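For reference, the chain that follows is the form predicted alone, supplied as structure tokens.
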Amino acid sequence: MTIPIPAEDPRHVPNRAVIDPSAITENTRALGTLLEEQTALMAVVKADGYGHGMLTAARAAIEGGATWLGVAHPASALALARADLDAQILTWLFEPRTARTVLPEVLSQGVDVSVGSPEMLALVSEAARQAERRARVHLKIDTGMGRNGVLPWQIREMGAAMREDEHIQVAGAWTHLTSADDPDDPATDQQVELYDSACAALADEVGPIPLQHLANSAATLTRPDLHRDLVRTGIAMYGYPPVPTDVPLRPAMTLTSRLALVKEVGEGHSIGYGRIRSTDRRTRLGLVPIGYADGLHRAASDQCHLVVRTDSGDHRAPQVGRISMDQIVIDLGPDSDARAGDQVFVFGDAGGDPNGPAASTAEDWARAAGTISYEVLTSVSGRVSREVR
């Protein structure tokens, strides 16, 4: 028998992920300014929106013009569908399984679902018969990322197949591509060659291809020959553009936590594990409550600022030491008024005076620990309360 072990209380815990629907909304009205007007948008809001919530993602995203979600795993797209949402939905990752337990119900609820593989395909033919319902398929073509899709040279074959199955029906065609936040990287050129002459092997075996497409958020922003179709942003949509780019997008999460204690310490005094570093003046240090069991990365220790909210302003500190697993130390200064209880932002919008200090972004906390702004986002753990605006 398993026990369920009680989820922490929300009310009783000081961390908080803020989550702005309407920077998500805006975000995607203006990645749509990018599009022509039969190209759709879809709004890619696996791994739970990227830490900000499925749901509320996919409605902000919808406001703001998305046509399509797009998720990985079939589960999700079912809790999208039974959310009732006004967009098409694709899926496109499942083992054999997840596909006899749950794809019948997802294709019954009209989920576009992607193949990769002939016993990918065998699955979804097998689930639509089971379904009564023929699946809407989009095949991904591996065209360099070596992960799901079928390589060109099975296409042919797999068009056939598909043409074949009186359970199937070809919605659309895709790939991803592995180099698009370089745009200098002549590797997404070779993919989109192979993409194209696969695309018209496919249309030789199973007649116009309903949808086609390949661009991510970094292609949507610099690759306007490669819209197609269809467009899946994901990471730009949140505020975190993959490449430099003059459309405003903003971010829409905000890692909040408090001060835990606030003390008075010497010149010399070491701080945490390890003893990375000393003071180097008389200072006072602030224990912020929050560590890597909330998804700060102990990579980034010692690199970071945060701003702390005091009676006399929002003041910027430095996180000093390592990190912890449930807590950080940030150093004041000898003359701060910080005390227990006050608000701390460790990254995103604090929503003060304009002018004033600002925390560090996802983004800087990404450059610290050697990493990307995706894992960030999507490493705030599931015991940091999400709060919607």
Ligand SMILES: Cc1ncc(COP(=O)(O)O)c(C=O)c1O
Given for the second form:
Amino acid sequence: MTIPIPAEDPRHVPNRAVIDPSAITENTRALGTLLEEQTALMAVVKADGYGHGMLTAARAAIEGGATWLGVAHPASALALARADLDAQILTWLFEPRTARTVLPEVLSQGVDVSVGSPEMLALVSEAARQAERRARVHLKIDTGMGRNGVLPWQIREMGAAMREDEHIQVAGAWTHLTSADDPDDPATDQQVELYDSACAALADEVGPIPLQHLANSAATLTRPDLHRDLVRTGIAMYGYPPVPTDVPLRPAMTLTSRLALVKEVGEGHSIGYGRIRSTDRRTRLGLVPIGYADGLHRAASDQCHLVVRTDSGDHRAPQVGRISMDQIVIDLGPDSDARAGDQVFVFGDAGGDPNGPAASTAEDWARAAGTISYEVLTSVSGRVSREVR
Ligand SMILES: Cc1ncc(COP(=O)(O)O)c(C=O)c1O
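Form predicted alone done, so how does the form predicted in complex with the named molecule look?
What follows is the entire complex, opening with the chain shown before.
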């Protein structure tokens, strides 16, 4: 399936983010094997399913055993709810102006909402009154992230307010870990301590808390003691574990393009803005019509490898020179048989010989750019069509 974007017909552009939903399904299943029976798995499909397509990712994860879907924006929650998927949905990030219009409908659809401040509680309560139903609320506790969430000293006051509000039903209490991708960092245990005492105080006010959850991918992989009632996995489900692991996970996105031209140049030929690279021998250069406007990070220039599929097979070729807005250059080597039109793999699984040459991974591109795989995946821009394999 190709999702067209306005103004440009994707049939006329070679760049594709090819999504393999079976990778998401199998990754989800593999993560599920780490969980005790009483622990549910929430597939985090915010940011358009980390760039993979929210509905595609959600359906694939449900097939792999996810029974929850998590998104930041209520608008995403609404789109999920309308798709009538077999999973409970949680949304956690909204502000008053847009929330006033969207939250009543979100609640009408049976979506759970997070509350991270007294003002958010008031908004949700009002929306629930309008929707004529009780809102299922997960109280977000700020245990050190310093973003969304009530502070531990506010717990009793929030608990009392929720208990006394006929439009509110406490469905859960949750927090988000700052440093779970570094298992040696004591910050995680400090957060857990704060979280546990906040949950005890909340339970004092409202009774037993149905769902406690705090584990992201890293904590799901490394801290079984933090699985509690629900884990919220994002990046690992898309095939990029944030910590070393034996759990078999494979990338679900492959970014591809096609060579626009191939030309032979002599030694000392400069390539790209700023001339950060010149050829060190006679060679053949391939022009690939994909650049930072498609989501490649310019900071990753001149560090990664692509794979070109030619008549003679798959060949690894370094990306050379600065990444431009719409194009990059790869060094095909002096004897390459590559021709304009040949397929190029920027990252992901080329789907050829498993022992054959591999393109850099999204993790490699991230490292080269000084960022994380999350940003590489979610940066693939709207002008790159998603194609579900
Ligand atoms: C609140 C929340 N929970 C869970 C996740 C999933 O994190 P990860 O992708 O590291 O598994 C995210 C993503 O950033 C998040 O914002």
